[in-house]
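Next up: a single chain in structure tokens, the form predicted alone.
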Amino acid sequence: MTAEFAFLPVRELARKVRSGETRPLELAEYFLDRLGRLGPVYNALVTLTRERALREAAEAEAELRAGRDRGLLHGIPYGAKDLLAAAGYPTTWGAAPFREQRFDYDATVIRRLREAGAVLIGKLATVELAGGMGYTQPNAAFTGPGKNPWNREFWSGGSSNGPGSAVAAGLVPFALGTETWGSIITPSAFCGVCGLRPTYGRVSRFGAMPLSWSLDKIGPMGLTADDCGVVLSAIAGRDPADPTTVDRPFRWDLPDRTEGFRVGVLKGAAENAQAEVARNFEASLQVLGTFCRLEEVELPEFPFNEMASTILFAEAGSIFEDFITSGRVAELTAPEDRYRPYGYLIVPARDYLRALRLRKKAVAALNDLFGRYDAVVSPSRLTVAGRVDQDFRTYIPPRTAGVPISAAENVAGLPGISVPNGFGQNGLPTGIQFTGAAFAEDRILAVAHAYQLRTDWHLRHPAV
């Protein structure tokens, strides 16, 4: 099998399987080899699920031969962030104290991908406990700091660092990541891949490590917006095991509409960005202006960062209370993760309740605003990735620590997708994000797909 297979989107891999140019078992062996050899180079691999992968690939091959076609993902390998349970294999949550943890069931998203015929080949690295303990530097997991395939001296982003690196390096065709506050969008931008954060409640979180009950989301990361749409179609839907899921069917097909979109441009979104990030964003707006109607928009005035922080700390403190009070946080890798969680235990209940009440008003205001547009655009991150040995506080000045929309979209549980839009300092990727109203994934995917039809950033890959 030639090297070109490493960077083929899902739809093209599916075509090659059905044309006989390759078989599911060949694909599984090919990507198992790449992930096994190169995954450790980027600190992206926790566990290679070889036995399961070969079994699932053989089943897919037999079914396709018998004329049973489960869809585009049938026989396609993938990796899953190691917060997601896979029966019989370690699910470490990226944390040394949980290295031997195993579950005897699959997370719902893993089960749904198996039902779609996809082939799980590996559990991918994550910042310990999804970064929820307050890490401030890349070396915050027993697997080591995530390394960027574009330059291994730089970080791959967190907390879905393994999925970001693995997709960017062509070690898996797609992966599952999770986001509480930036953990899909950041590594997607830093690694130059596409990452979709679904609407809160769109995808079941049963079998995933909880960090914040009302903020956590699970979503796909792939080479194209289309890849993300295909995967979301397979994992979305109501799940009795997760009462927060909603019965909102989702199906993605390549859209006929490729122009005439109404797109909001977030006011001041790039004003504190690195020069290259701002320049790439402006260049992206020039492209969008050829097929979209652009209008400047401004976020409603709410203390989004404070709301997000209060909710996250209070909920994480409750979820991990026993772990924190047991003193086992001392076994975590990042020194700051060993003491910061104690502060979560003293968040006043009145502050948490106040944040929840204010959140209701913010959600209504944001959905009213975003509902007027097919998407609202902003830089995915205001900087490129920092070095793997740098503390975030020394590399990223406070004014560029985030993007204005990040806390708002996560507090409101809104969908967003980051796609690559150029390169910045040290030859590292930058990204543009398309955000929409709740359950408007089809609209933001359509705009992102149309953008990728007119650009080639997603066709550029690191030399690995």
Given for the second form:
Amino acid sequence: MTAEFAFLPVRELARKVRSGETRPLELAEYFLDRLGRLGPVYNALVTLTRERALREAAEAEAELRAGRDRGLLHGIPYGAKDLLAAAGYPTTWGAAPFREQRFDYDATVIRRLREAGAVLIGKLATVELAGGMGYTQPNAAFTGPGKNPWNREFWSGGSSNGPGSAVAAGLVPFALGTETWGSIITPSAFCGVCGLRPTYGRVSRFGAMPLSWSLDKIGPMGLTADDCGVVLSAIAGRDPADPTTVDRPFRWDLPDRTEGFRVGVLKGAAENAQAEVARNFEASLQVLGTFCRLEEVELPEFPFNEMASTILFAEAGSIFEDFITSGRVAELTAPEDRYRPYGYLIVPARDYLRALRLRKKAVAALNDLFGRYDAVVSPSRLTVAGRVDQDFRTYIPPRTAGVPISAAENVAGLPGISVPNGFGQNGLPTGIQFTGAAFAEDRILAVAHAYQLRTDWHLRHPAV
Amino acid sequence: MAEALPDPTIHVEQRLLLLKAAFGDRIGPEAEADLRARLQADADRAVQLRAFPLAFADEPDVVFRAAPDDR
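What would the structure be for the form predicted together with its partner chain, rather than the form predicted alone?
Up next: the whole complex, starting with the chain shown before.
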């Protein structure tokens, strides 16, 4: 092949399709080859969906020839985290006991992308059961530890490690990830890509593995904030199959406004960060200061980490009760995942309900605060990725050590986007997160996009 | 009003005994030590959750429906 399509954003690929510089089938073949060849190098690939991809690409091509254009994603290949059901292929949840699991339907997000003309080329790796069983090191999936395209001796983050690696290495133009507590933002930051966690209720979870029904979200991971907005436009919206979804239409267009934003800077957010992470965050604030009004903001006082943990453990314990009590957890890859879930079975109901009662007050306080700003910024993660054989507890500060933004935003279901903002130890990427009030994805995307107009971190790619 | 709890460490050992009674053959010594630490963290969380006052009227944000939406 002579053409080079890796690392091109969605709008550029769409332009090439419409100008006749390429065709959906050529794009599908190109990325199938690339994902099939390089995906295993990063432990990023579970299943190549070749037949489906070629069928969808042929349909997309025929439609374009017939004058039917479904929009920017028409004919664009993508990968989906293997928590999402896709008819005709295994949906393994990254877990050995579910390697042969199949569903005869598509998750709503997969269906919506198909309706938008996108082409599914692969199911991408995930930490087993979305990391919900308590893993403490990267080797926690039958696909092996996710390897970082910037340096394969380091982790790609979790639990959406496959999407993170595949986007970073240019194996797919974009991917779908999921987040219960950090699983989009972390691999996005560690791999130097953009990852958008939508508001809870914005995107249907039907057909996705449930880990915690009141915390789970599905969102896009891509090369740019703009790409994430384009994909979110396609997957957002009310779905009768998921009663938590809301009827709030979302449409992302490149915004006219690229300055004059009001941005909150989370007080203490860089405390406990690695020096390079703190330095890059400070440099990002310098850039933001040239086109935004910056104000320091402080999280309201709530036990966010305690609420998130209690809710997650109680809900995961219920969802996986039969799996845990049957002893099948012993078939999981990570040794700690084989016994830690037993503790989930005995979370007192009154603790869970107390966390839910507090959550309602926290949601009100957080939306009141975040609603005053176009975005509130913080480092996406306090460190760069550790080594693939390194226990998290040796380099990631305990959740109680810093400002609990990750717990707060997930407990409250708030949207956030991580975009790359530099490099830290071992030449690994760092990220900055823009968090917003509920259903304010357009505002955080606009600020993140404006930031990327003034920086080039998202244009740097690893040698693969 | 914040709710007082008995010494949380009492809960830790009771809960560990419960788990060992139900699943003891699957929980080795190393796992037991880790589970004890996890249960202690759970107990500490329970205390933290109660450090924030709630009123009688503070209900969780879940809505019970007496009939499905489509009825």
